[in-house]
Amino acid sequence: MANLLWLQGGACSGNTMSFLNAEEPSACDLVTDFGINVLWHPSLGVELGDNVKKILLDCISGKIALDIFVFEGTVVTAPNGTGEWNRFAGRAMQDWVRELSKAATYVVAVGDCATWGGIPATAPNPSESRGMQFLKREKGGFLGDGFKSKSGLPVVNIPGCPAHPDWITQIVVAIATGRGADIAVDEFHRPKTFFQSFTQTGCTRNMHFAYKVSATEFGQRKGCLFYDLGCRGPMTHSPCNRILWNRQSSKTRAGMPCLGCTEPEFPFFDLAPGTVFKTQTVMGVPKDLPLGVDKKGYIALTGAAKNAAPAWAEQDLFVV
């Protein structure tokens, strides 16, 4: 049996909603099939007030073994580093986070807010929000660069706005079944098993990308969303087109540009008029190119691809 505790800081509950929609395995499967004991969760826990506080204190003291500490949302440190803007069970949430992280065997951050700070940490960041171990791309975060849980791993980051439910449950199961040591993470502490490939991997619009055939409006069934609509699929590490949402689709398959929400800089757009969902270019070349492609190579590649594009590349090839 593995004890799991889930707390929520500065958050919209989106990752909890995503988690409760998990299918492979489901949240119920975690309990019935994998022996996970949910000590408390903001949407599932039945304890209130002092009873919740007792659970937390028992975890910190070691009376209850805390195997997995999951945190959702930002660590709110305002005002002036006190964290008093986000109080829980009689004290600043940031104090619970610090002490529970020290007590836990594994610490898992779910969603952009807990991993990088997400939207709440976007300037001017009045809540002084931070991710657990990162603030955007800056290492350190609330727990500091050198933090490691008792397992020897840093905070395991599962980003996304929200994170896909299966990414969450499959990592939790790996830990609960004794395979936590097999979790390999990248430089941003994301599990490589999910975040080594790009959103573009498995995108049904790849043939349009290859021949530089562009979609020009949302929901259009043909064309690549990168060239005009600001899709960040070629630069974003995520398996969204390999592990489909609701088992059937993804943003790009539905005609919606990838927002790059699994990368530390999210949200990328400065929200100025004309910059959202529009590919920013200089002399016709996108400011942000597919990872690993330089400007000279991009111009040569796309020029040749467009000249070589077959007639079928302009057709609606949408299939389900």
Second form
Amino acid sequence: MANLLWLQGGACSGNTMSFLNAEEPSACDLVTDFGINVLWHPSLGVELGDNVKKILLDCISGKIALDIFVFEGTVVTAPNGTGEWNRFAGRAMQDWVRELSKAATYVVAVGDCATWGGIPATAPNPSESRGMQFLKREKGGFLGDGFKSKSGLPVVNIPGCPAHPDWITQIVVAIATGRGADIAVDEFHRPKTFFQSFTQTGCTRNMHFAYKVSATEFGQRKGCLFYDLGCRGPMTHSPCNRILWNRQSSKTRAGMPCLGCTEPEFPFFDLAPGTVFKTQTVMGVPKDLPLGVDKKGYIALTGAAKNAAPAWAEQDLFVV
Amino acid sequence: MQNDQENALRNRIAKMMADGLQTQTEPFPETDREFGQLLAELRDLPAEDLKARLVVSGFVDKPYGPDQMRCQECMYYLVHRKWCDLPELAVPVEPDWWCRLWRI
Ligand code: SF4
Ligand code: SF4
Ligand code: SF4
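Having seen the form predicted on its own, could you now give me the structure of the form predicted together with its partner chain?
Shown next: the complete complex, the earlier chain at its head.
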């Protein structure tokens, strides 16, 4: 059995919604089949008021073994580092986060807000929001660079806006079944099993990417969304086209560009007008090229790809 | 049928350029913002005014600039149809032509 506590800071609850949509296993399966004991969760917890506070204090004192502490949302530190803008159970949420993180065997940050600050930390960031261990790409975050939970792992970051339910449940299950030591994380503390490949891996538009055929509008049944519509699939680490959403589809399959939500600097360009759903270019060449490709290589590749493009690449391919 | 019409239109555009049509090849839109402004300008033109669209987009019938940019490598060029697939233009082209909406 593993005790799990889930708290929310500066958040929209999107990751809770995503988690409650989990199917294999579902949130209920986690309890019945995998022995996860949800001590408290903002949507599932039955205790109120002082009873919640007591659970938290018992976790901190060690009276209750806190195996997994999940945090969703940013750590709000305004005003002036006090965190008073986000109070919970009688004190600043940031104080609970600091103490519970120290007490927990594993600390898991779920969603972009908890991992890198996400949308709340976008300039001008009035709530002085921070991620648990990062602020955008910058190390440190609220808990500091050197933080490690009792397990020896840093905060396990499961980014996404929201994170896919399977990314959350599989990490929780790994910990609950004693396989926490198998979790390998990348430089941004993301589990490698999910975040080593790109959104583009498994995208049905890959051939159009290769032959440089562009989709020019949302929902088009041909073409790649990189060239015009700002798809970040080639430089975003996520398994969205391997582990499908609702087990059916993904943004790019539906004709919607990937926004790069699993990367630390999301939302890109601080959401300045004209930067969303638009490929930014300099003299006609994309500003952000597929990871590891330079401008010269890109131009050479384009010439070759265009020359080799088969006729079918220009036709509508997808029927649904 | 579609091919005949497209060929006829391609020839017409070629002739306009061969006859010395002066188009606005400069300034090249350096940023996405400038590119967007040019597209907006094109959208405001009457759909049937082919000449105005060629002028605004800066059509030329040969590769352009030190990098010898041309339709052939442009994002919007459909190789088999010899067609510019940019919705604001949507005209038949030749691989060696160029316009300032070129994008790779
Ligand atoms: S649509 Fe996006 S993810 Fe798919 S092939 Fe194009 S760039 Fe890659
Ligand atoms: S497709 Fe891109 S934007 Fe969408 S969830 Fe995946 S990583 Fe995020
Ligand atoms: S946008 Fe211009 S350069 Fe590109 S294919 Fe069309 S006409 Fe040619």
